[in-house]
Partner chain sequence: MPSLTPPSGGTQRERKRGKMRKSRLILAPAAMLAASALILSGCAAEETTETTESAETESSSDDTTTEEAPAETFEVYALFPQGNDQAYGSTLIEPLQANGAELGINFTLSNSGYDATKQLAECEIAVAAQPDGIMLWPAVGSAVRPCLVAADNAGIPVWVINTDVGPADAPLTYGYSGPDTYGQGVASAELMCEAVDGEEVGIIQVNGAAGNGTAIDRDNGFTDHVEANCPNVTILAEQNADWTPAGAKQVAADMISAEGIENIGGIYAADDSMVDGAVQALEDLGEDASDYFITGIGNTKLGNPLVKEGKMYGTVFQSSVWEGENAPEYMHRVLTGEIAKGDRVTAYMPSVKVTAENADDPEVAPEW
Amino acid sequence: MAAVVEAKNITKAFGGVKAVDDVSVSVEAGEILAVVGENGAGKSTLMRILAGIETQDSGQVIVSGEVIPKSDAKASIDAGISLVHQELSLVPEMTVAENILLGSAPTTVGITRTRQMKQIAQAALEEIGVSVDLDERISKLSVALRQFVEIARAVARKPKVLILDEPTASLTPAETDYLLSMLQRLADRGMSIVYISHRIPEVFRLCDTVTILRDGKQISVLDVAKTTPQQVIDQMVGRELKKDLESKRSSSPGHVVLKAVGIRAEGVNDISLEVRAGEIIGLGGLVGAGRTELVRAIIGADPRKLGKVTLTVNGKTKVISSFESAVKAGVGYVPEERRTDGLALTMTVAENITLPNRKELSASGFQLARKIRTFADDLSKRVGLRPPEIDREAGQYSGGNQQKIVIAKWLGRRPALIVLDEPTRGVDVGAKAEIHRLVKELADNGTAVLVVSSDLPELLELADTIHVVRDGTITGTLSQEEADEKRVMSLAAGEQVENA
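Taking the form predicted on its own, give the structure of this chain alone.
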């Protein structure tokens, strides 16, 4: 069968480093192709080239036998390629219907034909089997619903090839199941799917073929039915992951560092918790349960209605009333939305790492250039940034590497408390192990750690204690010995633990 889309001998370099090095892929009608590899392997760059967003240095993109002009997103869309980015690109203050038809809404003499726009948007939502109010603003939707609206926008273009970059990173297990079933239905109707994911079980459940990239090079193309998850992982990382990185830690918590009492905020209903020095507290629950709202209220990133938060460091207790006061007191924060809340994408790695550390890296009001470079270089290597180019813009790195930059800038402050919201969302298996190591290392050195994660195995591995949040309240608390996936999910879903 002839390929619907082909990428032939694609090469792309940034600053002398080849992000994609002579890679060729092809997808047939109705085929679901997985593209996997560690962060920085070149997956997203390759997909952006396919979608006409990035210009390749050499090679061709061919759709149904026709060569697509370089760096021509409109030509790629017209040819039948739709890309759903890893980081959502919706406009928060526009409606669902307006976002689905963004840039392609039907008009008459410059005026949008609203009724027709809604009809097309509704048809796209029905095609993927999702129900949402067309007039609702995106800012009011959960992260999961935003993801489905993004997919509906791609499907509305009637593509021959649908490319999805980490589409399940922010979804619950039930939402992931639905998405995978929906993609299978689209493929059964003849649509070609290119699926990027670090979640190997999803690849083996959904995909027909898997292309493995490492350091920009194409390592192999495998028939999913004739290989194993471990073989794919081994080829992705080029090494065996140490089992000791997957083991639980034993802890001896010290004094109470964070004390939050009676916290009430938007989506949070009277929650109290403590985190001790050297302790990792996990917040589990479903998407929309109020976990992110809770941690943002605790550290002053969002306003609190009621409640008191204190941080005790070196025997001194300070009240946290704002995010600025939290940072000054010794709090580090790795947010869920790294691109909008955690990074300045057009600034370099060094500049990003320097941002919360400027006082320590200056003298008499002047930045110390040599000290900054040494500081940024050491931290980028500590978190395993690949490649560790501190003069490169943060926005040029893959999602997982961007997460490492966010972590690095807070490690530079040696925080007494670090709050991590979905720390390995969109991160490959190798980088995930590295981040887990860093988190455990921080706790072992006496840092108090508060982690929000929708990845249950991650939560079970890292946390000494798990508070399960549902509808803005803590529905149960499980020790490391008590916690397992069934117990956490039963509390998250509102069931009795005994029935788990």
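Having seen the form predicted on its own, please provide the structure of the form predicted together with its partner chain.
For this one, just the chain is written down, with no partner chains and no other molecules.
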């Protein structure tokens, strides 16, 4: 069968770095192609070139035998290429319907035909089986719903090929499950799909073919049916992945570092919890259950209505009343929304990493350039930043690498308590293992760790104790021995836990 969309010998360099290096991919009608690779491998860049948003240095994009013009987003859309971006690409203050038809609203002599616009939007939402008020503004929707609106937009354009760049990063397992079966349905009807994910199991469940990129180069194209997850991972990473050494950590928890009592805030309903030195406490649950709200209220980043939080460091107990006091008392925080909350995108990696450590790195007010550089260099290597160039702007890094920078920022400080909200969202398998190792190492050195994660294997791997949160309250607490995916899920979804 002939390829519907074909990218031929695409090359794109940013400065000296070749983000995409002579890559060719093609998809047939009804085919689902996976594109995998480590953070910074060039997956997003390649897709942006296909969508006419980035200009390739050389190579062609061919749709149904016709070469489409370079860097012309409109032409790509019209030719039938539709991209769901890695970072959400919606207009917050416009309605669902307007966002779905962004740039392509139906008009008569320039005037928008609202009714027809809503009909098209409704049809697209129905096609993906999602129901939402068409007149609601995007800023009022949950992250998951926004993701589905983006997909509806892509579908509304009646694409020949639908490209999804890490669509499941912020979805719950149930939502992910739904998305995958929905994509399967679309493919069955003849739509071609290009699917990017760091979650290898998803690839094996959904895709027909997998293209592996490493450092911008195309390593191989494999038939999913004839390969194994381990083979794919090995090719992605290009080296043997260290198997997790000791899952069990030796040290026993020390004194109580964080004590939060009776926390009430928006979306949080009377929660108390403790974290001891050297202990990793996990917060499980569905996206939107109130976990982010809880940790933000604890560290004073969002206002609390009620409740008291204390932090005990070196035998001294301090009350946490504001985020500033929390940081002063020794709290590190890796937020969920890295682009808005965690990174200064126009500052360099070195500046970002050393931001919370300025005091240690300066002598009587002057910053020690040499010390800063070695410090930042060391940390960026430890989190596996690719490429580890500390003088690049943070905004130039790929999504997963930005996450690594945020983590590195707090690792250097050796905080008394570190709060991690979805620490490995969008991070590749290799780096994920590395980050897990670093978090455990921090705990072994006496840091109290509080981690929010919707990634169940991650939670089970890291946490000594898991609190499951639903509707702003803790619905269950599981020790590492008790915890398994099924129990966490049923607590999160509010079902009874059967005692097996």
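This structure is a prediction, so every number in the text was calculated from the model and none was measured. Think of the rigid core as the biggest set of C-alphas that the two forms share within 1.5 Å after superposition. Numbering follows the first chain given and starts at 1.
- Once you line up the core between these two forms, the Cα of Ala105 ends up 2 Å or more from where it was.
- Relative to the superposed rigid core, the position of the CA of Thr114 differs between these two forms by 2 Å or more.
- Relative to the superposed rigid core, the position of the CA of Lys217 differs between these two forms by less than 2 Å.
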